[in-house]
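There is one chain below, alone, in structure tokens, taken in the form predicted alone.
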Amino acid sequence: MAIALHGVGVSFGPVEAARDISLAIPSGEFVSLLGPSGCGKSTLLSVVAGLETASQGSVTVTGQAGMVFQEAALFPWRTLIGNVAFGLEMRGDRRLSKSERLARAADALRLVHLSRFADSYPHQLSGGMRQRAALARALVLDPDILLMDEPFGALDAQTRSLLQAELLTIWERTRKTVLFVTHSLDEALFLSDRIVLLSARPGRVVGDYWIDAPRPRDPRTDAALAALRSRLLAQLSHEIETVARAEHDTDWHAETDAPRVPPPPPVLENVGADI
């Protein structure tokens, strides 16, 4: 297994951000985290990182790990390729010279077709190339597991669809391992192998779908999916309404007239194309 959870459970002094989660996701899968606000997504993604520590559990990661974050967070003073190289850099690799470095940068510049723009600054770049710029920086290690924490979250809806399907094109070449976190369910359901759902604080699996659907995909359109895109988003909305309600302290249902969705059981199938 590239990544392996058993029993992990993640505290913050008197908050509890997850508890008992357990998975396991084979090498070259692609599976998204998806739940409401604060339910421990990114917690769990920097758990797998090694950016924070699990207060309960184990944690075993086969591999290295690169992380893409929402903000690509370039050096303004480096061009795009500068950027992309200083991961080797960092790394210490005393095998590779300068000139191998920036060699390695411009493979993953191309990669993420920004070749045209590797002497450019970010400031230079719109919000989309500057995150291909940060697909970039972690590919040019080669790492084993992509961590990606809602990296399309703060683009426009056009900018974000097509860096979906250029995320799609570079796991089908590379097959890497991907964790991939996301408040979206119809990107969930466009990119994924597997959609692992989590319930509200702390943060606890309550569903885990294979998708047995051939790409590329259209969430909305597609019949195959349209039943699991239902049925994800009657748990989905049953617990942003648990979320909703102890951020209200109170009946959340009495105040806004909203449908009460029941709760669904945890579930764990396969969902393919005869659906």
The other form holds:
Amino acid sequence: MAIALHGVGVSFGPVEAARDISLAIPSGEFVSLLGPSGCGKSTLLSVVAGLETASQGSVTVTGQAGMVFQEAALFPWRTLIGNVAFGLEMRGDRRLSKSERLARAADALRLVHLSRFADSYPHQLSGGMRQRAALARALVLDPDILLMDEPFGALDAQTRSLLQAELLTIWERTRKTVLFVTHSLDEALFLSDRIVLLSARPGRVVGDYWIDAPRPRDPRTDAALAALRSRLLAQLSHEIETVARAEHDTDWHAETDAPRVPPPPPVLENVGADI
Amino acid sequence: MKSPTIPLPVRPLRISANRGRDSEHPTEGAPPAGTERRPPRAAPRLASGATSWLVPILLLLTWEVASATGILPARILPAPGSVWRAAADLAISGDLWRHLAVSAARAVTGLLIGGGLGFAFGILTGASRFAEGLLDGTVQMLRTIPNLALIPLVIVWFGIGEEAKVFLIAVGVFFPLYLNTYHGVRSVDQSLIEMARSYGLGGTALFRQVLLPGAIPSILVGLRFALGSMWLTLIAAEALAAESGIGFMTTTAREFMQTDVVLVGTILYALLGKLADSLAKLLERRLLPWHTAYQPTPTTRP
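Having seen the form predicted alone, can you show the form predicted in complex with its partner chain?
Let's see the whole complex now, leading with the same chain.
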């Protein structure tokens, strides 16, 4: 197992972010953590990354992990290649000479097709390009595990589906273990081997689905995938409603105050679209 | 069929468009698509360039003429020519350089002491919540005292020697550097800090790799404010009492009614201020090639 969680609970003072989460992820698997906003999925990722500590349970991570955030978080004062090389500088890879580091950073940039912009500064690039550079910074360490925290959440729909396809290509080539946090059902369906559905806070595992549909996936042509999507959507809507109820006054009702129009579409208009 | 009102709105529009571009990029020399567009573009630029020089030149001429004809007495305002001669005399005798060196040394010493402390305290309160709670309130309180209001106290403490001047300058540059350093460290993008932490960065490495480079734009703004404050304080301190320096030179000249030398001193202060500002700008361009605000040409996304 690349990642193993046993009865993990995370609390911040009185706020319980996640409760009793057990999850075993074999290496090479692409797993999406799906759930409504504030369900503790990002917190869980931080626990796996070692940025937060679990209040209960045990976390076992085998191998090195690289992280990609929603914001590209590139240093504006470094060029792209300098940003990618940062990953190498920090991981104590002092044995590598500067030229070796730059060579490996250049390789990583090639992987995300940004070689031409190696000497550009982040502010000269589009959001999608910056996010690809952030991916290169995680990949340059050749980690066993990629932890991605809504990496495409801030991008427009077109750029988003482009980057999703690019991520799949890279994943198919490198077969890294990926733990991918998203609140987009369609994104999770398009990318993952497995979708772990989390409940509203405190986050608990309420669904664990393996998807064996061939890639590239399209629920419009794949009936089994469309059926799975409907099931997941129903379950997810329930969780979203729970969150919404917690965020509204008590006189609020989903059926009357936020009637779902149009009803959940049975077909996909856009792979990258949010739910 | 041609109505005379039709071409009218077109022409003023084109002229104003040309003017706008010229004032934004006065050195832009690349010709656009057609060469026939160059003459109309060059003409207003030349005109506006000449226009901006017209008033200063006219003023100088009037000044010279008024002095030559005796309308403007030399003790009120000596002729531009005699100011120039006074400057040349002072330069040849070496007095100019001696006073200049003394003043510059005072300014730089004050800047290094006050600026260094302001920078250090700003880093401290910016990076540590504890230091902020401990020190920031006091510093903000002291900041409200204009540094020139300290002159009587400073004379009591230090007399009228070099220490008094350096102290006043140090106080004057401390606050702008402190404030902007503190603010710069505080406003470093939180997502960068989080990312760096995920790579195991902390302590001094986090400071060196993330906080300091992130704060530099703001620190340089502080430096430019500090330079302004530095010259202002220097002038006030030197006017107070001095045995050398530009302030001493002008004060002595005033006592002997050498208005031309007084003017030389005034112009020197202006030139020094301009020089310091240009150096700060150069520093910005050198240190911040990545910052959009300091790019010589606007960058476009590819």
